[in-house]
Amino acid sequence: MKKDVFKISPCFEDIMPQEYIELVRENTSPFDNNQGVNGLGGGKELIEEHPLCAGCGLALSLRMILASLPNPEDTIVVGSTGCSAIAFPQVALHNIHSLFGNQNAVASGLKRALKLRFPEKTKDIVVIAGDGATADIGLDMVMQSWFREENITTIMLDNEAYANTGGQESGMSQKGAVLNMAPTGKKFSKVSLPEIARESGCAYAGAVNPSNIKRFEKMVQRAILVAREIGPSYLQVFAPCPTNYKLRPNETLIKAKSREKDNTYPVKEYISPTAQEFLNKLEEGKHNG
């Protein structure tokens, strides 16, 4: 899906808007300034708008995680209901909306038919789903997904809770969290995902949040080529919510940030050996090249 598929008809160009020209006319397409995180704020992005909340983590993360991207004019996002469904209609990339859990299943689905589709091509297919979707609703079919070894990337933004319903608490709430339809807390510790994924097959797993940058591009781009080419792989992004949680919208990173430092959200990785390897290779003739 390079730029140069998009012509405007000359008896259009009058009424075309101006950052449209500018998209096909001029290099600024997120498809061809592959710049990363790097390139955030200076040009086209996969996402510009969104109806989120004010200082909403989710879709702080969901734009770093667009930029991440190795490969985004052929890559598929399938999402699930919750908070980010209502943000995808705004993002420039294919991406499917799957019923409320199943979003594993249609992804293996999707990967296994565009391997089919499209031998000589790469097609990577990311799961972007909430903690409802992945860790409690979704967790059958998400579990099946990575124990039957499909070559697809989990990306679970964590807001730890359903947010749009109300303020449920979510298997992924911490223990003794109060929410507005959880007034007397939490009574059940946070479900330690990364390690239920590590320990049912993938290849790559890991926790995050969205206050250091490179570090977060780094792991997506990590989870999305170990599945493209070991196995399946699972980051978990810590994405604060103001709304449910009583933070103000700048307070955010903030929240992040001090949740890493006492521990009580820390960033890790799990990386099998052979896709250790795998990485090793790859990113020392990154940095060699």
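We call the rigid core whatever largest set of C-alpha positions still superposes within 1.5 Å between the two forms. Positions refer to the first chain, counted from 1. It should be emphasised that the depicted structure is a prediction, and the values quoted were computed from it without experimental measurement. First, how it differs from the form predicted in complex with the partner chain.
- Residue 267: CA moves less than 2 Å between the two forms after rigid-core fitting.
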Contents of the next structure:
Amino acid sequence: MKKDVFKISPCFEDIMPQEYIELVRENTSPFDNNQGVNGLGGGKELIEEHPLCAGCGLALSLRMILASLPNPEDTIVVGSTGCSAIAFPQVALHNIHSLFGNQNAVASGLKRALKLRFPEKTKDIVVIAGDGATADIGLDMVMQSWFREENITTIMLDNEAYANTGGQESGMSQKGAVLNMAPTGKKFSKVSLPEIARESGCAYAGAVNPSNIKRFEKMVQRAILVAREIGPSYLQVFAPCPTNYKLRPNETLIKAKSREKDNTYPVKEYISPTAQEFLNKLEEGKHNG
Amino acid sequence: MIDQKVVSPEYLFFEAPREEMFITGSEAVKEAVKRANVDMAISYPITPQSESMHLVGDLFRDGYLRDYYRGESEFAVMSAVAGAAMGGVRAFTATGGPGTLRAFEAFSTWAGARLPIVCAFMTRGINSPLSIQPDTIEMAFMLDTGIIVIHVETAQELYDAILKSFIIAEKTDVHVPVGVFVDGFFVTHTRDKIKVPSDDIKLPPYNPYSAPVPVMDMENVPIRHMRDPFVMKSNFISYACHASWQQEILAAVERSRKHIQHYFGSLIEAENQDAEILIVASGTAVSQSREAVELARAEGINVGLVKIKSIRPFPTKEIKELSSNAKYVIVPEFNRVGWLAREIKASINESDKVISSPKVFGGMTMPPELILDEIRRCSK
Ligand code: SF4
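Can you now output the form predicted in complex with the partner chain? The one shown was the form predicted on its own.
The complete assembly is shown below, putting the previous chain first.
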């Protein structure tokens, strides 16, 4: 996208809202200055308002993911059915709400189409979907996109439940969790998707939570850059759901931190040798520059 | 290296000199896609469709397409084709029978997102019980997905319909998907003489910026909205938005009438339509009916024949007019539900003159004598 598409028509200048004038004139567009997570709250963001529950970990993570995009002006998000889908209409990127679970298939077609149409340009395709869409109903299409080595980034917003349909257990819920449709507690362990991703051909696979924003940003960027240049990537984001897990809204980050600390949701990062080599070059360049 | 000159659709369809080939229906698909300037095709095998998408794969190898792969299931393929179309390329795929049902959720979203995808449906029995045999029952399911439904009779029509459907699907005032339905095995697996222009010409490329909906490429201003009209909020405005969008898709399908008329000549074809007994059919049931009409004529019974080419939009007005003088309307079909008879009954005033018979299913052929029996009964 050409960034200069944002202009004010002269005859509307005097009636444009102040925030729009700032966006165009004072360069507060999130497409113009790669502000990263540090700039959150300091200007226009790719998502500002959303209808998700107070304290929703998923809303926080989505905001941080969008702030971390290395190339927002040429990034297309493919979502899926779930709580995040309700926030997507508020995202200032082209985004596709696919069906439930088919997000990686849609993203495969989209990525290939944009490669054909813009061979000289970088168009990042980032799938952002919940754990139900990624690890349950859509697992086949998620894994097959990895097998095919599609250049797409898959980010799971893991709230350990089907939240939007009213709190059913998902493949990512912890063993024993009592949730709807698991009235006597979930019978099997949390699916180890980062490991499955690694074995399925992802050049980068990780798990993280939003409690440390610099680390979070770095991992989102790594996932996207690796998918752009090397091969498919997967990032799993722990995004606690206060509503279905009966937390107070201000306990979301405390939960994320404690789960990291007690090792029930450790931070993980697997990088293929080629991806590592690529990232080293990139990150060294950054340090030197 | 393939050197194909872009020509106007009008030239390719109506003017270019044609040569005769003796090929199968599956090969007719290949010949169509070869000249369709398709960017991307995604395939998944299912009998009786597989051969056609094998051949499309060969076209990719030979440089006629820019991308092609085998997806992981029909649902995934229809989803990926949707992604490709939203990304602004001309996309093609084909399926049939149980594959159609496995992918079913996708078709409504194609229409909902106004994607100009062309999909060939090579019909076959649905697994009730397991069958791989010819049957058109899947069309009954597809009628209300919002996609345009064309039903062809021969390999020649299959060839022409695929090419013309891209042009109709991509018209700005239409811009909805087109399903080209062909009776599996009867057309896909048999050889026929078909006429095609030389393969050094092709259709003009798709221009995604002619779409009435934004292409998902971040080349235009991203308003805070997604591709589908967004409706998940529970308030009156979102309900109204969803309702009006659904009506707009129906209206887009309606607007395709004039283009179907132009490119296909008409939505229906009729011969001897003033007869008291009319046979109305679509697909290969038309071929069987034509033979039955001959047999009836030999017995001195006057019978008319109406062939329906477009099922969505349905030629309601035409059928109503044509059948107004008829005493009996016989509707032979290759399925057990008689979906075409239902459509016709709903279109005319005296629905009791519609005879939903013979209905042949389970893979059996339809002897013209079965239709003749109905004609004889009506002529008494
Ligand atoms: S139900 Fe849970 S995941 Fe969904 S919006 Fe509310 S807090 Fe977030």
